[in-house]
Amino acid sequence: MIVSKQKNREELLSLLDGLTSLFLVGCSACATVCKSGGEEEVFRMEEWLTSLGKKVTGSVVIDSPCNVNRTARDLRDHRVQVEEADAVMVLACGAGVHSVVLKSGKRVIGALDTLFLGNTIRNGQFGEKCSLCGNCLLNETGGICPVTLCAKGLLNGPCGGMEEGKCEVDRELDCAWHLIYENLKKQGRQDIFTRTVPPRTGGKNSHPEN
C-alpha cells in the first residue's frame, strides 16, 4: 500500500493563491486506508476550502486513481464540473496526481505527500518494509529488505556497531541483518553470509519504467 499524508494547510494555502474554484479528487484505495484522501477527507477539504471563500464545483472519489483509464472515465462523468474549476485538487499519491494531470487538461494541485510503500500493521499504523529500489534481494535475505530496514542500507551483513541485535543508529530498532540471520538460521540457509553482494554503482538509473 502507498502511504501518504495531507500537506499542512499553510502549504496548501500558498498553492491556492489566485484560484477561486476547485474540483476535488479522492482515492478509495490507499489514501482511504491512510485517512488522507477518502470520502471523509474530501468532505473535510471541501469544508475548509468553502470557509476560505473558494468554490468547490464538485468531487469524486476514484477507485485507485493510479489507474489512468479509470481516472479518465470518472473525470469524463464529471466533465462539466471539472471544466468549471480553475484547478483540480487531488487527494491521492503521486501516481494518482499524474493520472489526473494526463486526463483532466487542468492545473492540478497535489494535496498529499507520498511517503512510502508500507505494510499495514494495524488500523492507522504502517511500517515501511520496501524502498522500491528495483533490485530485490528478498530471496537471498529471507524476505527481509536490508536496503530499507538497515539504517545504513548495508548489503553484506551487519556493521560493527550492532549490539545484542540492536542497531547502533537507534538502539530501539532491531538490526536488519540480525533479523535476516535469525530468519535464515531457522531455514538452514546461512550460506548467504559466505557470499558478497557487489556495491551499487550509484550511477544513472533506468527510471521511469514504462
Given for the second form:
Amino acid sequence: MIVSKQKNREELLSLLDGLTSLFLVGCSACATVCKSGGEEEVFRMEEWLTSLGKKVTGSVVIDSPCNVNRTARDLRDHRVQVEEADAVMVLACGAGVHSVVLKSGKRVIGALDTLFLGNTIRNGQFGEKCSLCGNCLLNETGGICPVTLCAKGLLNGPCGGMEEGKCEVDRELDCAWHLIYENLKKQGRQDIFTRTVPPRTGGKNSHPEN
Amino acid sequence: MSRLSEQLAAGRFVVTAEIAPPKGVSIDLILEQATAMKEVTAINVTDNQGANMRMSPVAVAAVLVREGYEPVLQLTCRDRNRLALQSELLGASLLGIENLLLLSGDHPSFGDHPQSRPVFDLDSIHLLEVVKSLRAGFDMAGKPLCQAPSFFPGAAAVPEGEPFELMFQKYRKKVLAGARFFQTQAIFDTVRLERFMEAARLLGVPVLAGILLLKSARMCHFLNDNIPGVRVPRDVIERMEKASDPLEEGVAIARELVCFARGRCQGVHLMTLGQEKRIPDILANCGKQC
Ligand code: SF4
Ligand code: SF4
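Next block, the form predicted in complex with the partner chain, ref. the form predicted on its own:
What follows is the whole complex; the chain from before opens it.
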C-alpha cells in the first residue's frame, strides 16, 4: 500500500491563499487505510475548510484515484460541482493527484505527503521494505532488501560501520546485511555472497508510459 | 609508480599518516602537519570525513604533490554519483595523484549536514572496479579514454568486524575488484587483528594496520559513541583513565600496537589527529616482547 499523511494545517492554509471554493477528492483505498484521505478525513477537511469561511462545492471518495479512467468518470459525475470550485483538493497519493490534474482541468491542491510503499505492521503503523527499484534482488538475499533496509543501499555486503550486526546510522536497528547473512545461513545458502552485484541500472529511470 | 606501491612491492614495512582538509581556504596548518610527517611514505587526505564538509581532498592532495609529498587520495561514494567519481579520478590523475583509498563513506547523518542526500550510486566494490577499468583505458560506459590514468588503488578493511565471515566476504570481494593494498580502521584488539591477518595473508594483498592515537579517556568514549566502526575496548579506556599523562599513555598504546603489527602486517596507517609530532615516538621500539 502507498503510505501517505496529511500535510500540516499551517502548510495547507498557505496553499489556500486566494481560493474561496474547493471540491474535495478522497481515496477509498490506501489513503483510507492510512487515515489520510478516506470518508472520515474528507469530512473533517470539509469541516475545517468551512470553518475558515471557504465554500466546499462537493466531494467524492474515488475507488483508487490512481486509476485515471475511474477518476475521469467520477469527476464527470460531479461536473457541475467541480466546475464551480476554484480548485480541487486531493486527499490521495501523488498518483491520485496526477489523475485529477489530468482529468479535471482545474488547479489542484495536494493535501497529502506521499511517503512510501508500506507494509501494514499494526493498525496505523507501516514499515518500508521495498523501494520499487525495478531490479529486484530478493531471490538472492533471503527475501530481505538491501536497497531499502541498508541506510546506504549497498549491494555488496556491509559497510565498515556495522557493529555486532547493528547499523552505523542507528544502533537500535539491525544492519540489513547482517539480516541477509543470518537468513541465508539458516537456510544453508550463499546466494548473493557468491557474486559481485553490479551497480543498479535502469529501473526507476525507464518507466514505460509517462 | 608511486613510492607507496614500490615500497610495498619491495616488502618494506610502510608507514602512512593522515590529514584532514581545512574547513575554509587556508592550508597553512596542512603544510605544517605535512612537514611533521616527512618520514612517512604517504599521507592520506580524507574526503569530507565523518560527513563533515571540508575542502576537496583532490585540491589538498594536489598541493601535497606540488610540495613534494606523496598523497593517498581518499574518495567516497557518499557525495558523488558515477559521473562525478570518474571525472574526479581523471582530474586527480592529471594533478599527479596516484594512490587512492576507495570507500563507501560514512552516512551523512553523522556529519554537519545531516539533511544532505546520500548518493551511494556506487559502493566501494564498484568504485574499485571503475578504477580498474579507467586504468585499462575505458570509462564505466565502456568508452575509450584518450589516455589511461595510472593509479594504485587501495581499500579499507575492518579487522575487528563481527561476524567475521560476513565482514571477510566483503574483504575478499575488494581483493577481487582490484584493491592493491588495504588500510584498516583503527584497531585495538590484537587477538582479532591476528585472526584477521591469518585469513587476509592468504589473499596476498598488503595490509596497513590502522592505529589511532588516543589523547584522553573522554576521546575514547567519544569515538565509541560517534565514530562508526571504531571500538575502544574497556581495558584500553581504563589505561587511559588511570594514566597521569593520558597523551603519553596514548602514545605508548599506539607504540605497542605498531610493534604488534610489525611482522604481521605490511605496515601501519597512523591517525594522529593534530599530534603528528609524536609520530617518531609512536614508531620507536616499545621495549616489550610483542
Ligand atoms: S531489490 Fe528493489 S524491487 Fe526488490 S525489494 Fe528491494 S527495492 Fe524492491
Ligand atoms: S551498517 Fe549495514 S545497514 Fe547500516 S549502512 Fe552499513 S551496511 Fe548499511
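Bear in mind the structure is a predicted one, so any value in this text is a computation, not a measurement. Residue numbers count along the first chain shown, from 1. Basically, rigid core = biggest C-alpha set you can superpose within 1.5 Å across the two forms.
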| query | finding |
| --- | --- |
| Yes/no, G18 Cα shift of 2 Å or more between these two forms with rigid core fixed | no |
| Core-aligned C-alpha movement of R9 between these two forms, 2 Å or more | no |
